[in-house]
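In structure tokens, one chain follows: the form predicted on its own.
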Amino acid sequence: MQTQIQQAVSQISHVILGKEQEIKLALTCLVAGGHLLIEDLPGMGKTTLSNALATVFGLGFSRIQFTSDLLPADMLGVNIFDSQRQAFSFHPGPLFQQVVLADEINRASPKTQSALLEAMEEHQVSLDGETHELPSPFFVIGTQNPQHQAGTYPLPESQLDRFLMRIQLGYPNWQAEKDMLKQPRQKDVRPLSPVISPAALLELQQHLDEVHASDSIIDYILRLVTFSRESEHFPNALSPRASKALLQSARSWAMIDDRDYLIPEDVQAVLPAVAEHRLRSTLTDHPTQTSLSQLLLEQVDPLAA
């Protein structure tokens, strides 16, 4: 298997260059079974990585487009009579899908953004006083612009804190670019080819539990939310939620490194996509502002009693 997770990522490393860390982080995001919010400028690649993630491990696809006149309806789905049978049916929509990416969805109403809160944490929608259960593996992949931009409408905490991770991708280095201009034409994903079925994806999150954890490493994540908890400099401190989206993570993290057992370097890797937009009110983070997840772990040392 981790042959195959290096496939993975050596295959979306052609369609997204220089940004391994990121499609690593990605990767543990859908291992860990949550779900993942890509916030950065419009260009950046976030359609294609969420596009070439489904494809290398083999999931269905489908693409909302988030506009300000979308209805939760053109999301989940309508009954509709059936004179025929005398009935209605229920006709699903493009959430019923495993992999579905949720474009730009902070140009949405706050109203279309909720219907989503019950599907991300539940696996399910309500609909006519009737439940429909959406396929898994089931992942959500939030893409949104800087809030600086004109039409956007912030995620309430709510809808934020249901996003396991937050990566951005960023422009890319120099080499990494210049090699995108050499190619002959644009890439996209259709060179791509599945690497890893959705059987083996769900056999992964169903043995995520099985990586060790010691009292240590656990004692180390409840000092890291509990200093969030007790210092002033965050707006906002990690709930419970938090610590067990910290902990999850950290675990698919070591799964893809091939290890059974966590190291304090995989909370490290992860606290950042998993903090930072817990620990801010709104995300409106700019490049000169501090990290708040990095300060989180300048000051809580990994080695304390």
The other form holds:
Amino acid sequence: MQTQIQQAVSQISHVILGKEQEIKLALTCLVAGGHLLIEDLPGMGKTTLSNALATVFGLGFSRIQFTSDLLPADMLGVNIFDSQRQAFSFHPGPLFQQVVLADEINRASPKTQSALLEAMEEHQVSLDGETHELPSPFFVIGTQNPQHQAGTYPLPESQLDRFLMRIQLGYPNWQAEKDMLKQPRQKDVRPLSPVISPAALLELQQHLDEVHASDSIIDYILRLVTFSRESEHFPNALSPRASKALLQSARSWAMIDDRDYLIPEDVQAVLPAVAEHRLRSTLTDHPTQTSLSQLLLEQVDPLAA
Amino acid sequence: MNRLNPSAYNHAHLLLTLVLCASSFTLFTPLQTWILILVGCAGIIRISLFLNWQKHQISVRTINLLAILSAIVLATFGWQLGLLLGMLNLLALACSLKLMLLANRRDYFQLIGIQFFLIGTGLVFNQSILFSLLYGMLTLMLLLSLAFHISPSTSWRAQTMRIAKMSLQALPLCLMLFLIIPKLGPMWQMPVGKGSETGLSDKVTPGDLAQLARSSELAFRVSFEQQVPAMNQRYWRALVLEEFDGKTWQTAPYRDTLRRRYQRTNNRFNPAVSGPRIDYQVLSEPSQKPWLFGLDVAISHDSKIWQGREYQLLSRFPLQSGIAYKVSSYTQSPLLPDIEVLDRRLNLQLPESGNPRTRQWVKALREQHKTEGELIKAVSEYFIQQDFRYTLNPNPMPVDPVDQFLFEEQAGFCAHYAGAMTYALRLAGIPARMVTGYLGGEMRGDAYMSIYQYDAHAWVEWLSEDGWKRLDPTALVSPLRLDFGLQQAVAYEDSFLADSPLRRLQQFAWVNEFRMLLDDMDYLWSKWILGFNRDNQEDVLKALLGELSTLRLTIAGLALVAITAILLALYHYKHWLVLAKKTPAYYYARSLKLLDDNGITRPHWMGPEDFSKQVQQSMSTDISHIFEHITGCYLQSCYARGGNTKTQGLNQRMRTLLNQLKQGLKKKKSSVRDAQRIDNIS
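Now that you have shown the form predicted on its own, what about the form predicted in complex with its partner chain?
Full assembly next; the chain just shown is listed first.
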């Protein structure tokens, strides 16, 4: 299993150069069964990453480009009257795929946003009194531009909370970008091959709870969230849902590292991705250089008995 | 902006509010009324927030406006209050505003801190046993509030038990500090509170003393060591008034100047004394005045006490709190004038005009009686022969008071008699002065004597060839006053404590009993708690240790420390045992300490594996390898499944690894040292 995930990481690394850590986090999120929010400027490879993720796991993939006039029906699907059967039949929308890339999620109207987020939470879609199950595994990758760009509806805190992780890709380093530019043009769209089957992914997800979290590690997580609640540095404190997300992601990270127990480093590795978007306030412009989660990490001793 | 209500059903906030209101209202003399009203408002706001009648806090803007207004008012009216009262008012004002604003933890803790301070300040102004109990209770309430702040959902009962337990634990420490910490005098000069003055004043218009005599407040207490002098001999001298302007008697300004000069040069007055001696201790109540009390000729060797040149005793500072001092009185010793010329000059001073009838009368008397003794006798006779009355309700005599008193009213209080007599003697060319103080005192069993404000008295002193002689014209008019006290002396007009509710209650025996009991308690409180000074401290230590020597004190101190340490050890030993138990975490901490000593410190937020990697980068492979193993064991025991079941084996391994690490580091150190030495040699 370890080797398969390593393979997946190296496969995707061929497409997105110099971003192993972010790729690993994205995989962690997928294994943990949560949804992923990628936040970055245009042209950083958000779409490429999600496409690659879907391909590597051999999952069905669809992409919804969010615009301000996108309606919920465009995404969920519609009931159309079938004149032969004299009945309505449901035509599923692009959401009914295993990996859904919701591109530029903050450009859509709040109504559409909340329809998507509801589907993410419930794993099902209700339309005209009928409930339609979404496929499994169901993995939404939302991307969003930094909010100070024009024409955006920032996601409220309550909806940001639905995303297990939020990562930023950031600019590639000198060497990676040089390599990218030197690649021949046709290699840029090199086809990836599936490494892990969807069934294997589901199995991984089911074994997640077997990763042992000792009391020491749970205490560490509790110290972290308590600190965020008691300190005055953080606009928003970490909720119990956040602490659950933290444990879940850390487990997934440990599993990818092929370890059957958690150590503080697992928590520390996933904390920035899990906590940053929950800690900061959506109201204020957030300068990216001061990372709240980093601040939180540096205040809490993982060993304190 | 309206903010949500943080106080709804918040017991911590409620208790804080109650304590703030209570402690402010006990300070109602030093605090200004409008500030008390603000405090009251803040209390009402907080309580209605607590009951959730009101759902929203007052907006910050309103409070800011209120704060600016109050600051202006305080700045306008508060500047004449003096530093301490001004600060106290400012503090109470700030407290009330903060209480209205109280929203987050920081506000709360600030208020708690200030509350403790305010309670301390309260003890500066009120020191009686009841107030002390009240302040003690307020302190407990504050602690309770803190307890509720920390664990809001615990029940009242459990919280109270917890606080009671903790306070009991603090009690021995408190007692020890009380007995051992040296008593320091106040480090600041206290401003005099307005309106709170009772007791003798350095200016006496004869009607004043009659006013004072309506008060049943305690003036001071005395405990005698030997026999108690007779009632009519207990003239407690407080002030000598030598300056007369026709209406008012006051201390001579020149005497004050002189005294200050002596005090600066620390030139103490040591009157020659002889004859039998009475020793006693005086416990004075706070009076905001510096003068003290003693029977003539009173000598005190206490360093706090200044021996006045007119045979009175003075404190170096106005009495903010009660003071206890020892006095020896030489009752038969003459009161020789310090500088006779000065005494003569000061005590023959007269206003230039006024009281013409008295002037004429004395002139006539002087022509008849040439010697001093005869003249005094003649004046005394006038008092006896005429129908003079001793009364607590003299009529006001605004114009030429001596004339009016001697020839028209013929009824007055002791100050009237003393004033008229002194004036008459001075007119006749005999140096005389008025002395005020107290006469008598009520004995309580054999233990102590209480002297109340209604024992206030004034008498005359004239300068004879062998010193100052006491002359009490009141005795001529009302011998009862001397032998049985004021109550008997004015029994005929039924004016004793006429306004006091106590008087009506005095008819019931049990009320008297109860009052006596309270008196006794108050006496013990003043003597042992308030009056506990360095002398008492030494007495207690002597009683405990025998003769005081450095060695004994050292041993006693060390023994105390040792006992405390042993008690602490007994209390905590279980906890320590757990710590000392060798767990993998313990070995890991040891290895971290070792590395720390060698210059590699784990940033406190770093996880063990990351730190192991950091060690790999900065240490040689053999050491980092050992540490990697230690880290591995630690991770195994702390984080892996079932880690704490196999600690036995892990402990064994970690001990070996730790020793290896120790040796490795030592070797590295010595090799570095060798390298340095080689460098030095070369």
